[in-house]
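There is one chain below, alone, in structure tokens, taken in the form predicted on its own.
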Amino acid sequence: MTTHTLDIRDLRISLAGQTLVSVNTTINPGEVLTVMGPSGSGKSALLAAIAGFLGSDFTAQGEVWLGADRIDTLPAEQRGIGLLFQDPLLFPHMSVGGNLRFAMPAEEPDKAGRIAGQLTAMNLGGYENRDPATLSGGQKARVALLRLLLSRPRAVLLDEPFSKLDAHLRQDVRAQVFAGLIAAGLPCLLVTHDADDAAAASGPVIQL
């Protein structure tokens, strides 16, 4: 397993000439950095700048490196960044297995076997043919996590992925997400309003 650091070097994001965010930090493999702050503080803009879809109204200065590669100059699809959002965003016209297969690299061997094994590890064994619409919120969140991991990202951005889960599900899903990302050795940046998310991440915290 190849792991990388995510280096955010003097990244400054501005809107209408006003600096919203200024970040200079390194996220190590298997580490979750949490960014907290009120609405409008620039958390989403920070994720967008790293992922490569910052709106044209914003300007960004600085550099983003993933291992030995500078990625802020690359198109979004070439950056190797995986994203997990508030909504699972599963494809409704595909089965659970189809959603997972879609994310996997074309050269991946034995896709069916890998999908079956990963679903079983998430207590979703035999769900390959299930319609995503029939899943609970927690099950959808786990499938979204699996789809992310099976896409083999080199770093991950989490945009409040637990905020729409019921309280009794949030703790379990959060634990599974962090365990999966840490086991994969992925540097991870989490944006959240929830102090419990930050505590569960067990990593450094930046307050905007």
The other form holds:
Amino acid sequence: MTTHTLDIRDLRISLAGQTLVSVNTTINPGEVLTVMGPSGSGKSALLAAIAGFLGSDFTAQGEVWLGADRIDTLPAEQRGIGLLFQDPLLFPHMSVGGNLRFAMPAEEPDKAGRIAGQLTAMNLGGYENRDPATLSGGQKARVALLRLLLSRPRAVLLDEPFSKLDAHLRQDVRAQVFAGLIAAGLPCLLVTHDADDAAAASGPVIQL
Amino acid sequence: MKRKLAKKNFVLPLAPILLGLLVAGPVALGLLMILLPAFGYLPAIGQETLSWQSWTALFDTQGLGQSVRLSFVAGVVTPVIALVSVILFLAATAGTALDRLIRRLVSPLLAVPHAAAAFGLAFLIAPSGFLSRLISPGLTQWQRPPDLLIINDQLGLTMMLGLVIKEIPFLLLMALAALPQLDVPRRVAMARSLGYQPVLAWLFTVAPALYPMIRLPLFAVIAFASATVDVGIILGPGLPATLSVRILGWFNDPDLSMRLLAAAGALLQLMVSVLAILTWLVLEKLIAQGWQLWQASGNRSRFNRSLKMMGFTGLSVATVLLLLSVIALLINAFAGTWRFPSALPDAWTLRHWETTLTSLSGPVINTLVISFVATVLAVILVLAALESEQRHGRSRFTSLWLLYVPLLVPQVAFVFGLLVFTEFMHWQPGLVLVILGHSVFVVPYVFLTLSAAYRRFDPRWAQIGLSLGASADRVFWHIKLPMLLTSSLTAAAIGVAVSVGQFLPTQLLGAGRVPTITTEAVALASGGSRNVIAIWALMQTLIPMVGFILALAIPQLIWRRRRAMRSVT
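Other form of same protein, the form predicted in complex with its partner chain, not the form predicted on its own:
Now the full complex is given, and it begins with the chain already shown.
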């Protein structure tokens, strides 16, 4: 498996001439960088700029590199940046298997076999045809993680991904997500309010 | 890493432009092409010199002033009644069981085409109609239908009633669509905590914010009421008829030189509708000032009860009338012999259906083909324009005012011009032109319905899709379209309903050779048997109804194993 570093070079995002946030950092494979800050500090804009969804009223300067590729000039779908939001956002019109299949690269051999294997590894064996709406909160979070990993991202951005989970689920899911991302050797950028998230990520922390 | 070359989609950015042109182009062209004949220039009939002749002829026609007055009054009075009913209803019933009941009825009621509602109302309130039979002879001692001119009365009162009962559901739906953005419960709670009684609290805090949001639909109502053709033919006065009805008569006159008169009349109609809207603008200013005085008076409780009563009754009466009208159609369609004071027919029969069936099939097929093609065309175009807007930013071509243009300009004014144009180009009137003509009216409604859902759609779904490596096109086909299926089908059902109800564009652009249910039903207005008319009007109602039922049922069926997709979004 090839791994890359996520290199954010003097990325400065501004709105109406005012600088919202500026970041200059490198995230190594398997490392989770946590960005903390109050709401309105531009955390979401930072993620949107790296992923390629920055609104047209914002301006971004600087460069984002993944390994040897500059990605900030590419359209979102070619950047190889995976996203995890507060909500699992499993496509409600597809089965669990359909969600996973949608994420896999077209050239992937034996999609069905791989999906079955991965679901079993996540304690979700045989769930291919289930309606995502019938899963529990923890199960949805695991399918969302699996979907992300199966799309073979080269880096991952997490936008307060655990904030909507019940307290008793949060620790388990958090541990599982970080374990999965670190095992895959992905550079990760986590945006959060929650100091526990930052501690669990056990990586560097940037305070905005 | 292998990098695919970004495929640039060159067609998509054109969609908003095409949409704007399809909607506003024909109106502009039609108005332009009515100008020349209105001033005497119509080479097709050998008239090639500009003159005022058609105008002097127009002003010399018998009863022109009366026709203009009828159209103008209908254009001002019916929107006032409809708006007041809707506003008072919403103020009086916010959160009550009646509110919920009417909300559920409003969409099916909207599906009843104007002509069908007008026929139903005629069967309901005519001297020998359903209502008079219900109260006779018990209350009235009538053994024979009284000799009263109710339908086609000289003042156009029945016509206006017919317009009002159709305009109310439309305005109500527009208001209900706008209200969720206004955070009504908090506004009302705030005013009530300051001591205002509920109805006044609503009127002072919600109504002024709601009004600007339903102003364009209201203008569309004014334009429609001042220029309706089908309702005018069915319920309006005869000698003289409303201006728009007379224009159609002049246009269809075998004496082709009458077309110059019709063209001048069409321009006059435009002026009457504009005048009605201008009158409204003045009224608006006066009411706004009165409102402020009332509000500033600090009065917290006066009129609360009477306003509440008015709010309940106005809308309930209109809804019941429309429902009874449909019931009157049903009864008439299956009635055998039915002597006068009997409330219900003495015998029921399928005979009328058997005799009408053969003549129904052709127009029904035409109606289905036209409404289906026009709607599919509109939905594709609107989806493409909305998707383009999300990828490339908003376009001036899909601004709200532009899309409302075909609804604000009276049909008689520009559809005649379009016909002049097609004759000039030697295009054969027929199915294709009728479909194009219908889409001018279908597209705005489809756009207004679908754009709300499309713009509200959570952008994170598309972002997740793209971040998983799917192209923008794949995201559209596999994520947005399925998730917006219910909204698209609802918009399509509205499109079908709009198309089915079209009378004038069908009649003119089809040159009478493309009969639809609506043109056939209206043609029966003078002299057709009640039972046969009822059948046509019911068919006219049935097609949009089936459309709405399908729009609800198809998602339930497709998503029967996807729970989250079945809840209404």
